[in-house]
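Just one chain follows, in the form predicted alone, and it is written as structure tokens.
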Amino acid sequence: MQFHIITIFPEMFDSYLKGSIIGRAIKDKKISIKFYNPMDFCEPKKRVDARPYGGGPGMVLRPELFLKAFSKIKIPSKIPRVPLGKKAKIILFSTSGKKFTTGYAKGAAKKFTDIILISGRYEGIDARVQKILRAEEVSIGDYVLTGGELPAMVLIDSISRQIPGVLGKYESLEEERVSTSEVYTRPEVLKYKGKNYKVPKVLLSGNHKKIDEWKKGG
């Protein structure tokens, strides 16, 4: 799976990709990111972004610097014309968007060998953006956030999480295990502030039948 990431502000994303599960994805191969930074077409002097047609606050990202971007992306396509393949899926961030579920994130992994994530700022992304590129508008939640890049950083992480090979093992998936979201580990009796706190005594019988009814909540 390759992620290609459009955004001004790149660098928000290296703490987190070198990190943990993420970090050894990539040095393992079962991922890529590339990054695509419409500022390097700006012109010398003149700002990414511009005041809205209509009036109103804040600045809008240009489009053209966006699509300048876009255009660097390649992806190898064995159909005529149609430069990004069937395998590719353009996502731009809105929060009027399509709600990002683990549904969404299983059915990308599974459909695409290529993720554009368009990450705005401001006041958003010229309109003819989306329009042009036909870009899936999704949002992460009921929230506004200042820009894209932590959108971004939700579908990578929850996407490459359903690729094979990135947990180690398929029981490790959090949305795999039984209802109940309660973990417990060592130690047993656990005191705090002069009160003991303990593991569920079913939880250390090692009784798999009565565990795994514990663990659906019956």
Ligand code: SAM
Second form
Amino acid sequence: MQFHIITIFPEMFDSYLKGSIIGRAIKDKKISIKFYNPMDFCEPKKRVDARPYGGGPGMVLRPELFLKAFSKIKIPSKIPRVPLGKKAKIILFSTSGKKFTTGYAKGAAKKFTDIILISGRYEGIDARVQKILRAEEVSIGDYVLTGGELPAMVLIDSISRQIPGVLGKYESLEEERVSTSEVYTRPEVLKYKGKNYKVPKVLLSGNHKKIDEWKKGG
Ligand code: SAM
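Write the structure block of the form predicted in complex with the ligand for the protein whose form predicted alone appears above.
Let us now look at the entire complex, which starts with that chain.
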């Protein structure tokens, strides 16, 4: 899977993409990440943003610069009329977009070879970019962030986990089979401020049927 990120702040991704499972997935060539910075196409002494038509406090990102950045993306599956071919997806982050879920991540990991992620800033990107590229607007939740870089990292992380070989065999099987957010490790009894906090007995029982039932909430 290739992720192509259009952002004016590519350096924000540096440490995140080096670490842990995602860093390993890049090293193992399970995923690759390319950046396209609209700033690179900005005329000297001009700004990447401009005042909004109709007024308002925030600045709007200029469409030509995002379209120029987009035009640098090279995808082998390009076919006429479908701008980037059937196996490529264009996502533009927006607070009012389609809600991102694990289901979305699973579908995307299966269907696409290339995903283009367009991150906004300030008041957003001139709406014509979304219209011209027929990009799908995606939101990662009902809150407003300062930019689309965190959403891009969220999608990369969540979609990459669904790509075969990115998680270790055991981790991915375990995730498919039964998964819970309530997890425990040593010590069996944790002493904190005079109180004892114990690991649930069932997890120490060795009875895997019962453990699975407990993980499923039963
Ligand atoms: N008033 C604008 C709005 O409601 O869309 C605020 C834009 S926000 C400050 C700047 C950019 O951050 C957006 O254009 C979008 O790319 C990104 N963004 C912010 N919150 C987001 C969210 N919950 N999901 C996806 N993208 C988000």
